[in-house]
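Presented below, as structure tokens, is a lone chain in the form predicted on its own.
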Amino acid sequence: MNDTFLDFDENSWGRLKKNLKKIVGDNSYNNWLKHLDLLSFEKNILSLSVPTKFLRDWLVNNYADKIKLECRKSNYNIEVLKIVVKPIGGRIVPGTARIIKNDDKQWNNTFDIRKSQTYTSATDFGAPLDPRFTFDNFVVGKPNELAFAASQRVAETEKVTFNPLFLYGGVGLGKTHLMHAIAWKIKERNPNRKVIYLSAEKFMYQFVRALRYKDTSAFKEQFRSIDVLMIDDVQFISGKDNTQEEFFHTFNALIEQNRQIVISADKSPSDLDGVQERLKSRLGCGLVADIHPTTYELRLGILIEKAQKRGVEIPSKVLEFLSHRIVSNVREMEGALNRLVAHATLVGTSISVETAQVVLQDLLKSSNRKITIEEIQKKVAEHFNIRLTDMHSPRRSRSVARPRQIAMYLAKSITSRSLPEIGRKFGGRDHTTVMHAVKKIEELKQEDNNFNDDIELLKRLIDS
């Protein structure tokens, strides 16, 4: 490298930011570096500003070394980096300066600059954490209470009580949320602990890249110098024998050093297909916590929390409707809420059950396909203690006719089947019979609150 240092100005800063964007990628740049602005460069002190304290702390802890390294590579003699808080359109907030000097450990732990295109620091290979995913924002219920309690224990103590913590469950049930929450809490309690969160897919990518650059020693050193390693969706290394081999050795090295490991997957360790038996055994040797599918009550609680966070007034009937109808996962349910709020804001309509049925028509139909008319008939028959065959029989006694009408009403409300299709499922009845049943049940719901509650209970039973 040339020892002649260059002047630093606005153009220099622009080039530096472009280089940083190439290194960290678009997502990390947009999340953390985009709002980093140049204030001044005087006496070899580079002063930068960001709009919030949170962003300042994250940049100091995770990107200060990259900024320094890029300055060094570009022959800018920067001895001190200073980052202050300056809200957009406002003034610098007094007392918010964070200063990092050349002799700080954070700037002296980088690898050889010749290897900087492959690895630079421990934070280079981790994924950004989502600030929305904290323990405070996690709604706890019966399906996830063990996973939540275990995650809190891992986050709140530096003593390793169970290793690894293995979280598993279906898509959109909160595994990633809990992992981010653990990382945030650990960093809040002790900012100096090295916490790395990344997907199994990215672990595999980093390993393959290390092989390509013939730099596996740097890869091993980085991963094995971590205090807390968090790997999301470990099922993605299924069938990747070389990656599993390296993961196994990394896992063992961290366990032997009493470093905490947190893993997530869509299945329990013993049920992971294409994973070596010895790795399955290792993954299951700590605490395995299952996150079960959400209940109606938990889904409703999550929607109420999401609505409150947005500061939006949403009628309770709409929240109950969404909780009943969208049961696959929390992400899909939150997406439905976002669409509904956006539609109401942009179009200027009120939020109602009727609006939800129109705006979310495609999503609701997708959910409906998972519930069959046969399931509805079975649940209703069990609830009213009648035979399933009575749903198709010509019997007209009130004890049979009313449950049959309720089943027709629910079939129309919950599924996407047409009236003639529903009629055929009820002993070949005409579509006008189904129309009459739907109208009758709607009238009874309006007249009798107890009857209405009974219908809602049936919906929950069918959804569960």
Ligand code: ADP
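Numbering follows the first chain given and starts at 1. Superpose the two forms; the largest set of C-alphas matching within 1.5 Å is the rigid core. It should be emphasised that the depicted structure is a prediction, and the values quoted were computed from it without experimental measurement. What changes on going to the form predicted together with the named molecule:
- Once both forms are fitted on their rigid core, the CA atom of Asn144 lies less than 2 Å apart between these two forms.
- Relative to the superposed core, Arg193 undergoes a C-alpha shift smaller than 2 Å between these two forms.
- After superposition on the rigid core, the Cα of Val262 moves by less than 2 Å between these two forms.
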Contents of the next structure:
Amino acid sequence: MNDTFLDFDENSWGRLKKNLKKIVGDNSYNNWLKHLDLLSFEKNILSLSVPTKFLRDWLVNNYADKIKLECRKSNYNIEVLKIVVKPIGGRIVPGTARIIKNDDKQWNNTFDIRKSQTYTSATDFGAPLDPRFTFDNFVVGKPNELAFAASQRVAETEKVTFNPLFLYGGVGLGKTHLMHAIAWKIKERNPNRKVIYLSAEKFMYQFVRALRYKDTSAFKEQFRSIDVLMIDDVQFISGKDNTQEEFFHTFNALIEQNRQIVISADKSPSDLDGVQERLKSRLGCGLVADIHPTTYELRLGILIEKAQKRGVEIPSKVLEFLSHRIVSNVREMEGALNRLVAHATLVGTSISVETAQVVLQDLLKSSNRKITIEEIQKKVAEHFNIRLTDMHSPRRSRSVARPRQIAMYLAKSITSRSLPEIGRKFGGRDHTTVMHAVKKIEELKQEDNNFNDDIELLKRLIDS
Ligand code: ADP
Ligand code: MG
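Having seen the form predicted on its own, could you now give me the structure of the form predicted together with the named molecule?
Let's see the whole complex now, leading with the same chain.
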């Protein structure tokens, strides 16, 4: 930083962002301006960064004046505002600087004002896109690979291949994420293409409003110049006959003009209740890609990615634990991660399986069922990759003896069985052997943090 102007620092930046938030409102702030970071202030040039090129363009095109004004208010010496692209955790991408000068409205790149108008009018009618929902941020696994590949294809080719692309799957599995990613990609590749993304509810609402104001021709007009139409959660129009009718016509008209359509729903076209047959068959005539429920591997992959993006260190044991225990959907899992991080930052504790267990109690609703010694033996044998019969066998090699001791320890701490009872279940061993095992494992847990985490993880897995 330049000595003369030390008065613009992280604090000034914090205040400036707060002011921006007040001016543009929480929504716009969270969608766009939040991603701006302070890079440097040197020689009257204030440099800011954003993680993607698209975000940079969007900010420059839509918020340049507001940002500039706030900067000037906070420090009169700022003459030039520079916004560059710096991916999260990466370096500045060379050649991405957009300069906004104080005295004129020009910046060094050729910038076509019409583009920004297309963006705005398109999104005025449609819904705003979440900058986090990009292909880069989407973790691909078996359950979603088809949907992902199809979405990428649609985004990357202007020639219409499958029409419509119909994505379906349960709540929180990434349908909306993929649709936004398609929109971002298309706009990035060719900002002149007109992409409209909106929910089926919004479509319906606009149509009903048009009916009320007897202005359906204007409603139809809006769709005429669209290149790509994306309608999210189309199950919402089930039973709404008028809307369906209108949707059907819009849909047909666009398909006839060879415009791309992308639809999402929570069910396959043929399973959509309360939707006219002809619409169902129309919806299913392109490519239908379903997103399956997540697998453990995918959940873990997503958590690792999200933790990295947030720049927080989370022990892998904790991530494994969350992926095992929160199976409903990705949104819930993300929520759990956020809560955990927030808790750790606020309270100042480190993140561990134990804190996760406490903080996420309500999500983890552990069942009250009785756990048997056999179940414990089975889980432990699986975990250490030994045979179940080794739990009862007289073999004493370390590779089976230690897991056996762990299983005894867990039997003691999870069930209410007595030492002799436990001994009997482990091939008729004496109660002193069990006692010894319990002591030994307790010692090891004390001595070795990793070992301790491992045991705690096992405990929770058995408990679930
Ligand atoms: P849906 O529209 O299917 O209900 P969303 O697209 O809103 O689900 O996804 C819910 C949340 O989960 C979003 O924050 C999204 O980013 C995240 N998510 C879902 N699937 C993935 C994935 N494969 N990779 C990364 N994030 C994902
Ligand atoms: Mg959705």
